[in-house]
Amino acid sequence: MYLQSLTLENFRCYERAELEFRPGLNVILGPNASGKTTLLEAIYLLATTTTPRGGRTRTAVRHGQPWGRVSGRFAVQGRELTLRATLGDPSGERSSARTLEVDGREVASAREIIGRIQAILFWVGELDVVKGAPADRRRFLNAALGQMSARYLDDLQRYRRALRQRNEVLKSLGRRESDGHVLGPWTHALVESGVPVTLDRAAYLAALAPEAAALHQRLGVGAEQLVVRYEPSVEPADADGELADEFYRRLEETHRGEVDRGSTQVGPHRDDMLLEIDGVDLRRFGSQGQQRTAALALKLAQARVALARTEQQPILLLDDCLSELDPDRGAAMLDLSRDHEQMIVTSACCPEHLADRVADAHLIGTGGEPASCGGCATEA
């Protein structure tokens, strides 16, 4: 799959822009604050119906305008697919409205769009998967699995609902405002939905870890060993144990503390993943360069796993990597574009040492105009 064209209307800093893309390597060139990241955000929005910046998508509408729109035309398995997301209401009657369309037909929910195309974004926020809190790594897992599996999204939604309701009951128990029997149904719902979430995450990371390690070797020119390991909140005590039984046991074991704190203490909402280089915890002791390379390896590995599972290659969106990586790593990253149907990279300039790597790339400006690669010395 690949993106053929992108149109933005009243989206972030853009009043209107139309851009054409090609298979293979595409490089968007433009000075800082010219809207390069916004273009990648728009593509990601079409794939996931959400913005990587977090918060409500309505905030992406251009300042002072009642609505904004992103449209994309894609080639998917030999046919064209058009996706459109309208934020706000062009009529001005419903300021919070969001409309999603597939091939000109309005769809009722995001679930009807997610998975039609896959886009994997690497930008400055992705460093949080390495150096951020456990919630950032869970967000990475949810985004990766969610684009491939509607069932995972359903299980996760059911788990979050059960968790929210169970925590409300725990708070009422602490205030002695309800009977303890009320907790049982929500405990059952928590385990019933939490077990498949845990198993899906475990299987995904088992597939991701070797791919990330191999790609890290290529990006790091073979210098360091990256280890990725799942750290679930609940796992069977032995290989023959049942995850559901262990989940129930842990909930019973932590019940007193749950009532005291008014919240559930174990479950997928407490999961984490460990990232190490040569046995050193990247979050605590990794340099910024090591963290960035590891985060990039994870994103590239995400694309490989998605291809293996869905038989469709995601579109890779890489924001401002050329200036942040040293010459060897930058060259290695661009070399990887040969492994992907489409890679879209943004950069403030085209470093001279990478000019030969982008000789056959499609170079465009932030407004869709043709661009040229003349090295960083030509940047205004």
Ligand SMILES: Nc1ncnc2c1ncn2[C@@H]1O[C@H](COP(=O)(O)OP(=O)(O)OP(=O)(O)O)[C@@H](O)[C@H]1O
Contents of the next structure:
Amino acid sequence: MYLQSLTLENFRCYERAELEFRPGLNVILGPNASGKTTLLEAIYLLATTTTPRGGRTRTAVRHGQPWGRVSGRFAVQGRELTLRATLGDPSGERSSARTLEVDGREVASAREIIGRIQAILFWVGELDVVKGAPADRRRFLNAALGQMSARYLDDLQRYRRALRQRNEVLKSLGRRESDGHVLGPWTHALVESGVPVTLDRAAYLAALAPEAAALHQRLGVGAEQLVVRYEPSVEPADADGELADEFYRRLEETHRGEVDRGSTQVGPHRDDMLLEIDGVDLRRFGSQGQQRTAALALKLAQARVALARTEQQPILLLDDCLSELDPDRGAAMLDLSRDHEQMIVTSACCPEHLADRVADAHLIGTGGEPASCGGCATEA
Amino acid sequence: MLSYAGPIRELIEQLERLPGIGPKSAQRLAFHILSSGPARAHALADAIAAVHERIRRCERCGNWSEHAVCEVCSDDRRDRSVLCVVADAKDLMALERAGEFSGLYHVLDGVLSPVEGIGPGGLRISELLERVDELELREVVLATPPTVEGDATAQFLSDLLHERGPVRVTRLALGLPVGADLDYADQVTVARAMRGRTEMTD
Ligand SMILES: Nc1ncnc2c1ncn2[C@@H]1O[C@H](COP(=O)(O)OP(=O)(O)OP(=O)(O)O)[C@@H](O)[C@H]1O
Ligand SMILES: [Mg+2]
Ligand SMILES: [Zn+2]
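Compare with the form predicted on its own: the form predicted together with the named molecule:
And the full complex, kicking off with our chain again.
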């Protein structure tokens, strides 16, 4: 699948713009604040009906306007598909309204659009999975697993509720307002939902790790070996150990501390994911380029695992990826376009050193100037 | 700004306190009541007053009833050796509509939820234990909703009942859609769940 053309009306800094895209590599070039990320955001919006910047989609409406709109014409296995999202309401009445259309026909729910176009967006927010807190890595796991399994989301939700309720009981135990026998049912609920969450995460990371390592090998250009490993809060001591038994044992072991602190000390809410290159912890000691390469490998591996069964390759959207990468890594990244029917990258500066890679690319300028900063193959 | 005449405002405010009714719906209902004439308005007011004058809690099971003892509890044909514990009277009605269960009920008045300050003391648990002692029970069916809180409540009751002596404790939850309220679950599903109840051990 690939994007053929994109039209923006009153979307962020764009009043009105119409842009053509081509299969293969597309490079969006322009100075800072010229609307490069906004273009990727618009494509992502059509694919997922949400904005990667978080929050409500209506914040993307151009300031001072009552509504905004994005339309995209795609080619999916030789057929044309037009998606359109209107944010707000031209009459100005229902500013929170959102209208979604497929081939000119309005659809009642976002579910009718999501999944028609698959797009992977890699932007600055994705770096958190490497350099952020454990909570950021759990968010990555939850999003990846949640996309594939409704049951996982249900277990996770139950776990969170059990945890909240249990912590409340722990607090009242600390204040000596209730006695121990009221804790039992919540401990049971915690273990019952926590066990499948842990097992799902372990199985997922076992599938993700080799994919991520292989992708990283290509992106990191050879030598560096990326190790991705689950660091569960609760793990059976040996292979035959029952996870539930171990969970109960660890809860008992930490009981005094949990009453003192008024919160459960062990469980999936304390999980993390190890990221390592040659024995060095990337989360704390990785260079910017290493962190970026690893984060991109994880993101692409996530898509590979999720889409293992669909033969369609998603559109790859990479925001501002070249800036921290040396020429070899930059070239390796642009070469990913060979795996995808379409790849759209943004850059604030013309990648002069990658002239051979972008020679055949479709250049799109956002600065009003010709799409070039003088250094590279303008004739493309 | 023009505001509504006193009695209309009062009615709107009263309606707004009902669950699921926002200011707009309250306004719409108030004007509907106003324009539908005095006869229908009185019928509605009488019905509202009557539920409080004529309906009370059954002194045995806690179900809503016109008499001191409810229809189920006073029905000789019911099996007095099986007791089904439900969170509230709505769930009791849902089970009755399915027509699969012929034993007695006990209404807990909610489920455990420490976050909302609902502990064992806030539910009709001591009443339950008294009845378990009085009745010669073969089985207690725990039919609290299949939510985290409903499950934890069932677990709590199961532990409590097992401590007190040998009684068969089963859990009704199987086959219910995730997060379903008994009230909304269709009758076939409820019936299937009633047949497929599972033993609870500690
Ligand atoms: N709702 C909005 N209405 C109007 N302008 C907006 C709105 N939201 C963002 N902008 C502006 O749009 C401009 C383009 O933002 P965008 O992030 O797309 O730039 P960019 O080309 O990716 O820049 P950089 O190279 O710095 O990443 C910015 O000046 C921003 O302030
Ligand atoms: Mg940008
Ligand atoms: Zn009764």
